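In structure tokens, one chain follows: the form predicted on its own.
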Amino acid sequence: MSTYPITLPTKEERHKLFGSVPPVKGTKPTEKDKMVDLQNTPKNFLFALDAVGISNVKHPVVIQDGDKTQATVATFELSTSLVQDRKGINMSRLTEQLDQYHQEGWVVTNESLIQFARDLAERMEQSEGQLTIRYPWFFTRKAPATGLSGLMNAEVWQTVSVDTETNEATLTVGLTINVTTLCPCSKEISEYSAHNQRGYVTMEASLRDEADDFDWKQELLDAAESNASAPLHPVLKRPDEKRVTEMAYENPRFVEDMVRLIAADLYEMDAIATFFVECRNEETIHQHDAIARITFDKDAQ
């Protein structure tokens, strides 16, 4: 309990009490134009770098979504290269554009985003930009038997990179998304039932250039879930969960797999170039996890 009556001196003496001190006054000048920029100032820097920017920024989109559009919250990484003559880049130009964008009604597409690289590359004076860009994307479930609905979502990204002097651009796209896998082996050597578990697909795709019409999103989540044990459902009654049940036990599937069979799926579509397909699932009578990966580029056949 307090010894002394309360009574408080006001904000700012408090502020004071506390530890503030009054602004020095200052001799470096305040306006913009006769500030040092340290980093356009020329001088040998040792090296050029790869890429330099600002990464973990959270910021409001509209994507692109089928024929509709929808939206959700995205975390970014911006950045270019940089010369070897300059110290850095102006890292507030990257959330200005960011913002710009936002301000200008911006639809996240392929095409958007690899002009929003470029654009970024011109801004900062560099011959290169890159960005990704990572937000959870919302789609209907029906459930098997009553077709009631609700929304599931998965996380996916897109990584591009443009290079202004070659006017080259490289798109990367990725999606994970959770399935149920039923274990082949346990429903061989039992005499009823097989344990099951949730597995955590990834998969990311570079596309070629031709890939304009190509519904990523849709053919991605397509891939994993039709080769797995069963999908996932927000809403499941008595009927439906009946049903999910007899599909995984009708669908047993090792993590080897489910790797092999999706790659099968983005190995037949002509958009992909090079893939990526990885599977984990949370064993259910184990501590530990199983995963199995591959890595398969189509243009190295």
Ligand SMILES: Nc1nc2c(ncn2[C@@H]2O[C@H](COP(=O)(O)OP(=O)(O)OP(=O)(O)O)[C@@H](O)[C@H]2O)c(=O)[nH]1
Given for the second form:
Amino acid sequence: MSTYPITLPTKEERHKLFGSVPPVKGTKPTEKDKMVDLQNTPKNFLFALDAVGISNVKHPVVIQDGDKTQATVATFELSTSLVQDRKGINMSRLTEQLDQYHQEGWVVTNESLIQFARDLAERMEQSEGQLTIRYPWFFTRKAPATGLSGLMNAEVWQTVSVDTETNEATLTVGLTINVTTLCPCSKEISEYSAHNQRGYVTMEASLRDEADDFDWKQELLDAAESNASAPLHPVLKRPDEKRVTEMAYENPRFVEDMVRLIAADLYEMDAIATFFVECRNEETIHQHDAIARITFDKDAQ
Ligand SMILES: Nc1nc2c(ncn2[C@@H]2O[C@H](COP(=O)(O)OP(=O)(O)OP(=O)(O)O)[C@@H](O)[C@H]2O)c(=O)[nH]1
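Could you switch over to the form predicted together with the named molecule, since the one displayed so far is the form predicted on its own?
Below, the chain from earlier opens the complete complex, with every other chain and molecule after it.
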């Protein structure tokens, strides 16, 4: 049984009580220039590597959103290639560069991401730099009848790869948004009603060099939502709810329909070279999900 009030030992004594011990007198150097630089010790390490780096890095960012900017939190993957005769990259330089860009007021655009990847490669003395940035992108959505607005978000990402020797850069963009899909089969066979579900549409596209002013977030969002049974909304009053319910009934979609219709829209966008589309419906009459996917390379046709 404890008795109060108690007299506590000092914090140092408490740490000792719970097992903390003083550091040993070490023999290895503590100054940076006397430490072994294992990463840079040259030897034949059998293979060159495509990508070495860090993933799951959470960081605040400011992104260019049309003619405005938006602050959000992004998850980064930062990497470079690695030559055969070096054991490792100096990984601290990756987050060092991220912090430096942040301190300098970095605004994320396709061009600034390409510059970031190029700087990474140069800082690491490797030929290729790569990065992926993934974040929630917020946009305003109005209710279809009352016009009441609220914020929606889609998960978006950009992957950039730069080869500093050839000076080539590739840019891939992606977006996932959820939509309403209403089952065509259920509508067809039932006396009334039709089951519907929340569909998750994921699109990824590689962009052509000349795609500078392509508003990829808006275009991918439109491709998904305009081909769904109905888009989602943050605010819906009764007249709005009636509208979206009827809209879904007028536009029934299987996952296969979704993927094919979105593929047709992406096929018509000149800025896109290759694309991937997936629709996953969280079924309301099953425990499982329904999925469909397509990958397509326009230049391979
Ligand atoms: N290459 C490599 N580094 C790792 C790995 N795991 C942890 N590290 C990192 O090793 C780092 C040591 O950083 P370095 O960038 O090599 O440090 P440094 O040589 O003092 O840095 P510079 O002054 O830039 O040359 C720490 O940031 C650790 O995160 C790994 O699997 N591979």
